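Quick heads-up: it's one chain on its own, the form predicted on its own, in structure tokens.
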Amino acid sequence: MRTDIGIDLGTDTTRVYMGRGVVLTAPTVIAMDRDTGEARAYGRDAYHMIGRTSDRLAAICPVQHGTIADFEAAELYLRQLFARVCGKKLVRPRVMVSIPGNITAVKQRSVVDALESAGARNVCLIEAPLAAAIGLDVDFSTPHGVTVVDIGKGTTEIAVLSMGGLSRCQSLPVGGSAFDEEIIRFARREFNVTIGPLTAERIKKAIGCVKPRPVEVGMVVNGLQVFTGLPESVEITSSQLYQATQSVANDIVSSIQQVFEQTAPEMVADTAKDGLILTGGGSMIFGMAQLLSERLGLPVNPVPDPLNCVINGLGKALTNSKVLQNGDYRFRSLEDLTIE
């Protein structure tokens, strides 16, 4: 019996499609024993250990900017993931996995190698923005330009699709985590208070913005005073965060403009007419769609479920291979990949 699964292996969250729907959503984190190299916790259990581990344990995020950063940790994480979704099935699964649009051949091999070492039989690599378009039922099989901007945790994927594939694509190593880092720097610079990445992410989701909010909101944050090392509480407002997030927002806008400069004017005109498709968890920060529309001078279409577009697209591609017929998307083994 053949087992095919789709994996959206994200910097922040991994989602797995199997059968008729998404069967697993878990943080891409693993807690490992520093002395023995053994895994102690996975997913959400390991996520809550970030910044709270003992000297003996390390909470590791094996995927950074959409690619494998720690091969050993990634293999252990994927092995545990296969055990959870496949159970005791004897057949090794075939895996369709999303990757950044312009990933190098070496990084492609690292993804395939990690999956095969963890238990996959064959692997099919599909670019994340293309998978997102499939998940949204967008028709890009005709000579008509479709632009997708997928703002994830570690990367921002900007792609122009046409004739069933990528016409232009750029992967920017900036995403939701970059907003978190700017919030951490802001708290240290303005209040001399150090906060952790989980706190920064919570602030971003609660009051973060890239456009001024109509009603200013604030949030009390607990951190450590830089000079005394003692706990201290400070209040951060949305207007302060607006100033802190501008550099990251500007990088995203500039990258989209660069992609348009390298794209045929006819396809850019198609996007100006139909609108840019905005997806990914990073697109949910307040004001992102409005900012892009104003700065780029074209309509921006946020999607109803930005977090699951890619994994839904992988699921549809698994059940209907015709959506990938215009591209070279096949299940391969590691030996089939060659480094050019």
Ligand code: ADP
Given for the second form:
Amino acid sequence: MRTDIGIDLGTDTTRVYMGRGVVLTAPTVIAMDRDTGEARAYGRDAYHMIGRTSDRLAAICPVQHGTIADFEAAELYLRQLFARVCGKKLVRPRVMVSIPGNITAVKQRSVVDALESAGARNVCLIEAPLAAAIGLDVDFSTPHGVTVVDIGKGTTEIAVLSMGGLSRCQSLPVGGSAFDEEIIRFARREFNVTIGPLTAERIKKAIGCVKPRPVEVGMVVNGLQVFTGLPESVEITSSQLYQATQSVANDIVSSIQQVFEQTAPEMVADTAKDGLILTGGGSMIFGMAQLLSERLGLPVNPVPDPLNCVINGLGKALTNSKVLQNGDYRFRSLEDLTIE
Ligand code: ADP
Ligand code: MG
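Follow the form predicted on its own with the form predicted together with ligand ADP, if you could.
Everything in the complex follows now, all chains and molecules, and the chain you saw is the first one.
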């Protein structure tokens, strides 16, 4: 029997679709033994090792800004995924995988190469914003502009779709983790306290905001005093976080403006009427939809399940090939990929 699977290889989280639904959701992290190159843990278990490993053990996030940054670690990670979802099946799976909208041919090859080395037979690459639109059942087959903004952990994908494919696409190397970094910087500047990335992410999810919250909230955070190196607790408030997140929010707004400037006015007018589709985990920070709507002067439609649009789209594309009528979406092997 043939096995087809969909993989959303995100900077933050990898999701796998097989059969009739999402069968695996795991942080894109692998813990490997530096000496032997063997995997010690992956996913959630490896995630908790970030910042807590020994000299010999490394917890690696192999995907950075949407593309493979550490090939060896990515391959090892994908091997664990295949072993988990395909078990001991003898047939190598065909894999439909999402990639950022405008990555280079070399980076595309590295995704295919990593998947094949880990056990895939053939690979079909689909741009993530396109997959998100499919996942949301948005019709982009007609000559009508549909704008999708997908804010992930390490990238923001901005795409205008029309006539069944991508008309314009830009990938900004800024996403949810840029907010975390700003929070770390703020704590150091304001309180002389160093906090770790996992703590910063927790603060962002709990009380972070890109628009002022109607009711101010605060949170006690544990970190290390810069001068003494000793543990210290400080209280951080939502209005402080609002200040800290502005520069990243501005970057996202101006990138969308840039894409609109390069897009045919008719298609921007379509988006102004229908609204922009906002997805990805990074878009879940408080106030993002309102901020974009106000700054861009158009309606913004947040989606019900922003984390799963892309993987749901890959699942739909696997089971219904008609959704990918336009464009060259085929399963290929590494040898079939040519570098222009
Ligand atoms: P990727 O596709 O890059 O793997 P995801 O779409 O899964 O990313 O989103 C992950 C990002 O979303 C992370 O930076 C995470 O901190 C952020 N995120 C997830 N939930 C929330 C939330 N409730 N509030 C703010 N940010 C969130
Ligand atoms: Mg994503």
